[in-house]
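Shown next as structure tokens: one chain only, the form predicted alone.
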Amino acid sequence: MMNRLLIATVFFAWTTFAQAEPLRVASLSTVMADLARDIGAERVEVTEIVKPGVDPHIYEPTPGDRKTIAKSQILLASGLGFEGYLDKLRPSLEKAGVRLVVGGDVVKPIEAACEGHEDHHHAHSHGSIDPHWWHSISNVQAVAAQICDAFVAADPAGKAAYEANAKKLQNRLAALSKWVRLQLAALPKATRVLVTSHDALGYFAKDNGFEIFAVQGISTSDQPSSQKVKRLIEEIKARKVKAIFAENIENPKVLEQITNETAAKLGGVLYADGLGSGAAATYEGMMKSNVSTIVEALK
């Protein structure tokens, strides 16, 4: 009786352990580590390849990296030609049984206003696809869904965690997406114009009924041409545009300038390519402080 008890007692522990083994999960967006975190809660173990205040733009994967992506069971990417080195990574990907989640594929994607160009770094693959989807809101309900699911494939024991957790966070991102039209309403249609450093924010433009007028172009790498400034400081001008805006991994030389040349002032800085620090640690955190910012600058 009592040997029959210690297995039983042994089993339990044991299978008590392997069911606290948590998923192993690596992701390349400081955004999809954050719905992660909060979808998979205690579930699972969210490592950030790419940390918040790195430029993505020009980000490669070190030998570290790749070892702890072997070693997950889900690779989390934005996508859309975001990760211009991800199609290499595919191959080790599936020699190491390890499940790739692209937020792009669930999103609707728009066409970036720029012209397109060639990352000096390493070529930007999306063509002319804007790969910034999450400062569109409902996006980041389609991503977080995806998450969800795939997080339940992987532990179908957790099935009911995970979808707990993914309800509460549509539920905050229902009501976030109702905050930041009523923070926007403050904003007359003549005011809403985003002079920004790089053209990011083409998603947030298209649900808000912005116009953007950015001195890169959809990456950081891009380098603006002096005629492309002048012609920038025109529009500034003509439009009364009251303030531009920096990001917080820019170095906003060039916005400077335009400052010095118009009556706009530099309004604030703005989280573009991913999760900042602080209080935009979190996605939502991320978006009040870039609409607030925004409607502080404009109105």
Second form
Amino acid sequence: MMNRLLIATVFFAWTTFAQAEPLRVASLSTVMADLARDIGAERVEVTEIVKPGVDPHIYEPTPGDRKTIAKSQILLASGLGFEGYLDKLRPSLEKAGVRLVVGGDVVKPIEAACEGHEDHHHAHSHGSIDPHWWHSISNVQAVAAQICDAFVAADPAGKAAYEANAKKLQNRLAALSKWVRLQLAALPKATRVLVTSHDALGYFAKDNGFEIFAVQGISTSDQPSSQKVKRLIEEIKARKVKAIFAENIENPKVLEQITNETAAKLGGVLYADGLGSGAAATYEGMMKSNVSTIVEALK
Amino acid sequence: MRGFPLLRLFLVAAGLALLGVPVWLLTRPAQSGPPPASAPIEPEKMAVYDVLLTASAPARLAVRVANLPSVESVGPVTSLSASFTMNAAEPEDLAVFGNFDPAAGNSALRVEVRLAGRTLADSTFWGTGLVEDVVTIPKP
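With the form predicted alone already on screen, would you show the form predicted together with its partner chain?
Full complex below, order starting with the chain above.
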């Protein structure tokens, strides 16, 4: 009897010890950090290197960030050129044995509708691929599966927990997808025109039948020429666009100028480059906030 | 000619200018023309779409097109029909709702969309309690 009790105590202590060390995950993407928290739950410790509200287009990791990344077991990144510094990080990741999980590797990329190459220089490394894949829920479902696989590979003991959590997340994403379609069904197709600060909602537009007109290019560092702004104003007038949208990390000054010269109003703030705060602090919250803002302004 | 250097200079300058015209036409910077006009909107072809909702058990049924008021059943019914006049070039999506008694268990809501007697869409949605979804009508 005593022997059994001892074995049970040792087993309990071992399992407790085994679970005491969570999987260390660093994330350059606020969206992927949220997915990782959902899938990993208490088995992972997620550190957000790029935090909500920070402009990821111009972000550069600090020496402190590099140390944090080097201590992690998994690094999550959006990819498709979103993190211009990623290629420079790769050698140090390999050296430190950090597994890199790039969301862009498992999504269907689309071409960026990047206008105005003649009048600006790109300060970012991506080509003509739109890196903002998280605005398509089907892409997020693929990346959630990818993160689950990475966690199972790094921590096989947690396989059942990761897969159960991932399944719940996939169900929630499917419900979110239906919710989005139901909300957008209230918008006549002729009104599905999105005028935004920068060209970040291409995947959302493709999924839901919107046309995009962006003041800036694919990156927030792309500056619009006066000619481009003039063309945009003409287009907004011709299409009788009801509202244009600012972004949570942008200065909406140019958009305010456009509203002064057109009948369009400022329709609200969209979360384009990642998660926000409050209700938009989760992926589902961010999508619901964006869709509600769009429907309210354009209906 | 020999006695008119100014005339000679003028003729040479004129000749050079004429030769330069085609080169200038080929190499001049592209003009930032007027804003691209939106695609001309074709005259709308309006058409009447007939929608039939059929429920596997009595339910409050409703169908909504874009931002128009929805057509709803007064109480629990097993079918609801409605007609919507829409642009045939780009018909709107339909939001359909069937609010079943949860005690009815797994329930089905069938949606048929017809144009001039021809079926354009035929979808069935399953669920318990509130069954709701979106039907996209294919373009002609």
